[in-house]
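A single chain, nothing else alongside it, follows as structure tokens in the form predicted on its own.
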Amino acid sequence: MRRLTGLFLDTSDLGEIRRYQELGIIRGVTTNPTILLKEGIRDGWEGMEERCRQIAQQVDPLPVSVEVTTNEPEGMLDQARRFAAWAANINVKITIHGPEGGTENLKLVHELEKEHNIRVNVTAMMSAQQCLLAAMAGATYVSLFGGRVNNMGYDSREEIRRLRELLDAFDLPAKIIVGSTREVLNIIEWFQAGADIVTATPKLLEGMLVHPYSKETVKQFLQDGQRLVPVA
């Protein structure tokens, strides 16, 4: 029976990493460019790297997945091998292909995995056929962008099936990441469809635990149990 990965928190804020880490609910983190720019971090690499150190030595050996800033060759390369360094649960994603496509991300890809022993988690994917590719490279992890499918008209949770067949069949143990997530129900439906993983921000955690008709029962239970028994 295939067991699944479990929830990876996208952020870096270690205020939210703690709080969610506390729980036990989540089983690694994910971030990006973006997520890193929006959270404050503005002092370059030395500011990138001392936060990324610092998410990693906080959830290991949960893994960490941090992306490289450059579409160039020789650059993924440096940045993936001094990413891999920070930390052993630090692993390193790479988009699919660059702005106007091409075959040399995956080529990093089997390098990475094959040459230097990197963990890799290859990103920015919209179907179950790039998945597959990245799977065949050699790629720990294939992150399909969900949300973004879904937005395109197209129904994500499809893809995870057949992608989940493909890697089944071929026997291939990537591991399927499910991200860009837009809504709670996103969560457990992708799970269903068979992702191993799936990422959620913060916001999204809080969706799932907190329920209004919950919220409502526990204030009944509560103003029961004072008229059953009244505090001194």
Ligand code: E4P
Given for the second form:
Amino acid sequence: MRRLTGLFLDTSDLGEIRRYQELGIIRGVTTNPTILLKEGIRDGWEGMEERCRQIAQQVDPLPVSVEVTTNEPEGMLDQARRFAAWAANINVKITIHGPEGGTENLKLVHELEKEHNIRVNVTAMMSAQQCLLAAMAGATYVSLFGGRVNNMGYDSREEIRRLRELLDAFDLPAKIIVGSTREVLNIIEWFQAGADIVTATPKLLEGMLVHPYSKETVKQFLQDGQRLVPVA
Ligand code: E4P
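Can I get the form predicted together with the ligand as well, since the one above is the form predicted on its own?
Now the complete complex, all chains and molecules, led by this one.
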């Protein structure tokens, strides 16, 4: 039977990470340059290194994905080595290709995994076929952006199902991460479709937990509890 890894948190917010870590429900963290920027990281390398090290330390030994900020091959290699040296639980996010396409990124993924012993999360993928190639190249994680797939009018669950079937058939060990969550329902649906990991925003996790009817029910229990055994 297939064993799923579980939920990752798609954020660089230390408070949110702590909040969900304390519930015992997260199994890793993913970041990207957009997330870091949106969550207020400044001061260039210094700011980025400080935050990524803090996250890695806080969740250790859970994995943390940190994405390269360049698409220039030498620069990506340099950054990958740098990130991996920040903490043992950091893995490096490399996009499947550059802004104009190309095969260089996948070559680097292969080299990082096989020659440099660095774990890679291949990111920004929109199809099962891209993920399959990344898995064949040796990536530890393959990240499918489910919400963006849906936004383009395709059914992300179909891509996840095809990918699951192919990775299993080829006996490839890559873990499927599905990210780009847009709705609470994405989380369960993507796990059911075959994801090993869903990386969700803190807001969606809260939406998964809190139900208006549960609130109403709890209110009623508390009111009746007061009548039953009044507490001063
Ligand atoms: C996944 O690892 C990415 O960080 C993320 O889920 C991207 O989502 P977006 O489409 O909201 O940018």
